[in-house]
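Given as structure tokens, the chain that follows is alone and in the form predicted on its own.
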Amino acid sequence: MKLLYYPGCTLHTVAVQFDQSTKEICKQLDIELIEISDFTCCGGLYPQTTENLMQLQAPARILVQAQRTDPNLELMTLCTFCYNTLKRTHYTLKKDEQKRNILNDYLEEPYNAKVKIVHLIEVFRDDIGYDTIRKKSKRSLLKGFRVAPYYGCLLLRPMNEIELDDQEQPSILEDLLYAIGCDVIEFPYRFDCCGSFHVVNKPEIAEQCSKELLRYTEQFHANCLVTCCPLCYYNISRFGGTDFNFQIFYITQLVGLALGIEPIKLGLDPEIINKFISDSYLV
């Protein structure tokens, strides 16, 4: 299996490990990533009018090098802002033909609004089987690991235009969990916000948000949390310190961990690991 590759900004350098265990997991299931040449930022987040389609203009460059790229595969992004922006982007100008007709004479090549993006977690249920990770997961290593799911605000909406799940019971994350051998908790913050990008200029209301997020997990008896966002685990783990007594992972890093994968390949600490899946064992 063959998929385009957009690792954003975020990816390649303060989500370094979400990029690494990604790689390894694709690697164990066959997955050839083919990553787009010379791209740019995706703009980090969708616009709130579209009035203005010079703001489009960042997210469909990026579609257009995937057009370019290979029009037969389907683009694969993990931050959750790059894949809402690029998907909502591709909504937008799928739908209204005026918009993307004025928008691509400003693009180095037509938008032909055919180009098919995907999340690695729609992926691994649409695509590889959650019965297939499966039997190839060594999910006794993840016994005991009690994790809260987290979505946070974007990943799933709006929903007519993501169509990743549903916005008010979704499962995608939960399914993977279950089948790499977690034990999941019914967490209902699972979709507030971490504070976002408030984290630049108004620091002290990421740190009210994030820090909320953790005491709730405590309080549902998580030991871990698993997020698909970057910025998420960035405000998250800054504001969490020693405060909370769980780990944050990526949800790569827990597949990665149930394939059997060394979790230094996984951007993650093998003594912490050895000693959380230890004590997991003892709940």
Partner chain sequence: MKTLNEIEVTKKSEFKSTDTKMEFVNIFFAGKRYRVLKGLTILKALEFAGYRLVRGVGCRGGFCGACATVYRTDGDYRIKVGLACQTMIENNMYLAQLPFYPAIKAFYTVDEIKPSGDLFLRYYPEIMKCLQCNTCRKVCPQDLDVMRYIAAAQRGDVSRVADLSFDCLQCGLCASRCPAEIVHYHVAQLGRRSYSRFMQKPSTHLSKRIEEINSGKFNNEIESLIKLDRKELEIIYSQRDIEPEEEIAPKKDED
Given for the second form:
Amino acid sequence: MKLLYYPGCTLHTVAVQFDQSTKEICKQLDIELIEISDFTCCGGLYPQTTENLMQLQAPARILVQAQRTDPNLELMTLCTFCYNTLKRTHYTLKKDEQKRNILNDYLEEPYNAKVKIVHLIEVFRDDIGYDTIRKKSKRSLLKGFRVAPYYGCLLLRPMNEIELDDQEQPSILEDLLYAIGCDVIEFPYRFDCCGSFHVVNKPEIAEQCSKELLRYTEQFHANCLVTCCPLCYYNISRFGGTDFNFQIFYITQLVGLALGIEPIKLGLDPEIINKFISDSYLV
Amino acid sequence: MKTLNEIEVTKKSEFKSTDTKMEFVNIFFAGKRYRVLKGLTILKALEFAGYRLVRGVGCRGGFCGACATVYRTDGDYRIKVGLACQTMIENNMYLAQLPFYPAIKAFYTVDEIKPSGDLFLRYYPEIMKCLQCNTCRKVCPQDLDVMRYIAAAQRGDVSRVADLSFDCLQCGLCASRCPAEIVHYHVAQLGRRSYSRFMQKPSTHLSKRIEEINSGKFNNEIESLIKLDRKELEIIYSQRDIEPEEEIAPKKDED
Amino acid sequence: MSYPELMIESIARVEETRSSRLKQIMPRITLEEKQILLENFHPDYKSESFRKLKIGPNRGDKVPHELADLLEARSRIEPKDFDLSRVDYETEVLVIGGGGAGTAAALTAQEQGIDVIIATKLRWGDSNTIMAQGGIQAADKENDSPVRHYIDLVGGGGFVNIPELARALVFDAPMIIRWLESLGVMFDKEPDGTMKTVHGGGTSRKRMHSCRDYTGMEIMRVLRDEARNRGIHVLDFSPAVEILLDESGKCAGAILYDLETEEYFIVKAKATIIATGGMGRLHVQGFPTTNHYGATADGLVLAYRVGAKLIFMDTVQYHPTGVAYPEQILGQLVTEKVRGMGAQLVNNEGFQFINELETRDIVSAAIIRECTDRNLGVVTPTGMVGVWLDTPMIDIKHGSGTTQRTLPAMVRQYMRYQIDITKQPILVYPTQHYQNGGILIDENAQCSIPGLFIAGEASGGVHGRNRLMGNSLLDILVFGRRAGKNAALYASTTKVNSLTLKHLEKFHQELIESGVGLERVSPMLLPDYSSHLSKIRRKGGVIIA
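Now that you have shown the form predicted on its own, what about the form predicted together with the partner chain?
Next comes the full complex, this chain leading.
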């Protein structure tokens, strides 16, 4: 299958391993990614004020670019922030024709509100199917891997706009992790905040949030945390430091390992992974 | 009734045109009305009106960016921009020059600007404030895709910044209109230097030639040429072989 | 706008001959034929346009009237009344001029660990350097050598180039390119780092290096950025109006005039570098010019007054391809690269009349012959005349899109007037482009006055009587670097005594004694393009018909 791919800014800068592992697993699963050219930042966050249409310009322009690149393809993105912002922007502009008309006056090319935005995990669930993934995975490899699925704040919410999964009782991450053979922990703190953008101005808040989260992870005897969000990944690995014996992964990295891709191609240090896998057998 | 200008111009026939009648238009420079010949560029119109510009004029050929001008045209609410030396006047044009705009520049040595994901953020963190309003692109007199090279800078895509920004004249109009207070042209300058210094390969034939020159390889030949008289030089010159242009079979245009 | 009907008819004739011309190369003409062409049609040979100087180091030498008017003119200050005791700036090296030569000189001087000030008449960087589109020569390819470069250089210059200067130019060239490369100048390169090079007029090897069609601007941008990073002190809008000497006759700085506050500033310096560029804006013989607004020969005037000798000032370079239509961009440059890439020169009937890669003086003379003697020029609605430069040939020869990719600035410029140069030819006529001569220097970029160095177009000798394309961007950097280095070395060993303007008193005396008088004032600083009527009004004498 073919997908338009919007990596957003972070996947080409700080979260390169997320980008890299995605490209590897897509290759294995016969998904052709067409990166939209010269894309801009999505704006980072869907504006919280109801009337600030101008801040929708950035994400709307990305949607226009997707519609121009190929109107028949779905637009796939990975970063939780990008996904959330694009989906909500699309939702607003689709639902509210007046807003769409106003915003289109400011865009160089109007948005037709027809682009379908998908997350890769959504593609796994709806298009590839867990059965296929299970068949292609070396499930024994990740056996004993005690994984805490971590959704964070933005991946699912608000549910009526995102329409990815139930915001209180989701299973999309868990199902995927089962499919690739992990030991999945029922993790009650899977929606807790990592401290998010506080890390810019008040890093102590982000530190507190991240450390708290990691303490819970420890309590649940998880030896790794899996996320779709580069900011969660950043905060947790920045503040986790050496205090905690655990590893944080992008979901695509674990899927990649299960598909038998060499760790180095997934942006993972092979030595750490080998040690980690053998450790996890010991638990 | 003819104005003084019209009489004078017709009389002195400063313009050679014989078959077309002199036509005049109004322009408003910083709000003040001037009656000038039709068909001039903004720069020539200001001079026609009597200005001897010090700022707001430069190469007069669209290269230096000194004559950045903002204007509105009759009946249009939009702000337009252009270089005064390249933009034609219109009747009832309202204009002001913007020969300078305060800007900050990061200081660096060329060795420390190796391409990396955070190269631009290190020196110009404000680029992350970009709202993607695209005003920078709309005001660029070179029609560069300014917003997209800033987006490339956010992603750390150094070669894309260099490529998209190459034709920049550094006139500063983008910076003057940016709500995020970015100084785009300095960001671009950083990108181009980083790209050229580190992403383009150095020329090996250049190093080889420099070594040859330093080792004195050509000294004797040049010294003997210097000693020749004019007649002898003329012979050498007219007998020198000339590298042919590539023989290219005429191609049909695609369209 | 596009083209008027009469010109469209002519374009049809150009299109008709295009396919046969594609296979046809005009043979180059012999030295004898060249001489005859020049004598009959080149503006330098129009004797009534020149006069002999009555005073100064070049007394008896002929120069264009427009330059003579400035050299034979008084200072804007009165030397006897001028107070030199109040020094505003003291520095080791003063660079006058903020173009490519001046900035390269300042960077190099600063590398020697000394204090530098750049004084520039307009904005820093506004100069002919930024307008140089075509490229920079350097013999760095396998099939080329500095010796070949030397032969092309002196052949193009009429065999009168000063050999030591010519040698310095060709030997330094590869080093200059390396310097620019290391500073981060974005040259056109192959993926393996090999420079993309093309021919220019008069070159026997393809040695023209380029940065798309903004070569000069790219170099200037980088040099200026580098100098900003290094914190070099710049005084802009402050042209020099007089060179200062000390009691022992050494150069000791300059008097600057702030164009905005109208104040005079005294800069005391151990060494001074003049890098003020050329004289395009004098409009010699009424020609339009490609030059920057500030190209008014100020440096020549200042140096002449302190006794520096000029050389080859009786020859002016006309760029053969200045814009002849549309009127709004009359005289602006159409880069030689256009011809280098295969666009031919064609007359009103659609025929070639000269090999387009002959040297600039020859091509200019040939175009003038076509438009005057042979009456085969194309006349525009405003009475300008010119010949066609068949730009669509570039895409035909090199593939669709080549023009847009390699000459974006030019495509953009013409599109403003609805002329698509990839589809239609453009009309050109010679335009005043370069001052071949200048202030005589030696290999160290020093003139006859101790402590006074000259770099770039203001200097003379290296190009002989005619400069080749791509040798001036090279010249400004070679002699900019040399001037900077030698000025710094000189400054570190010299001491400046008390300042004086006695040379100026003497010069004024000579003006009176020679009968020239004290009416004219120079340097010009800026040309005056205000309308005739404004000039009358400024004087208070309004004439009503």
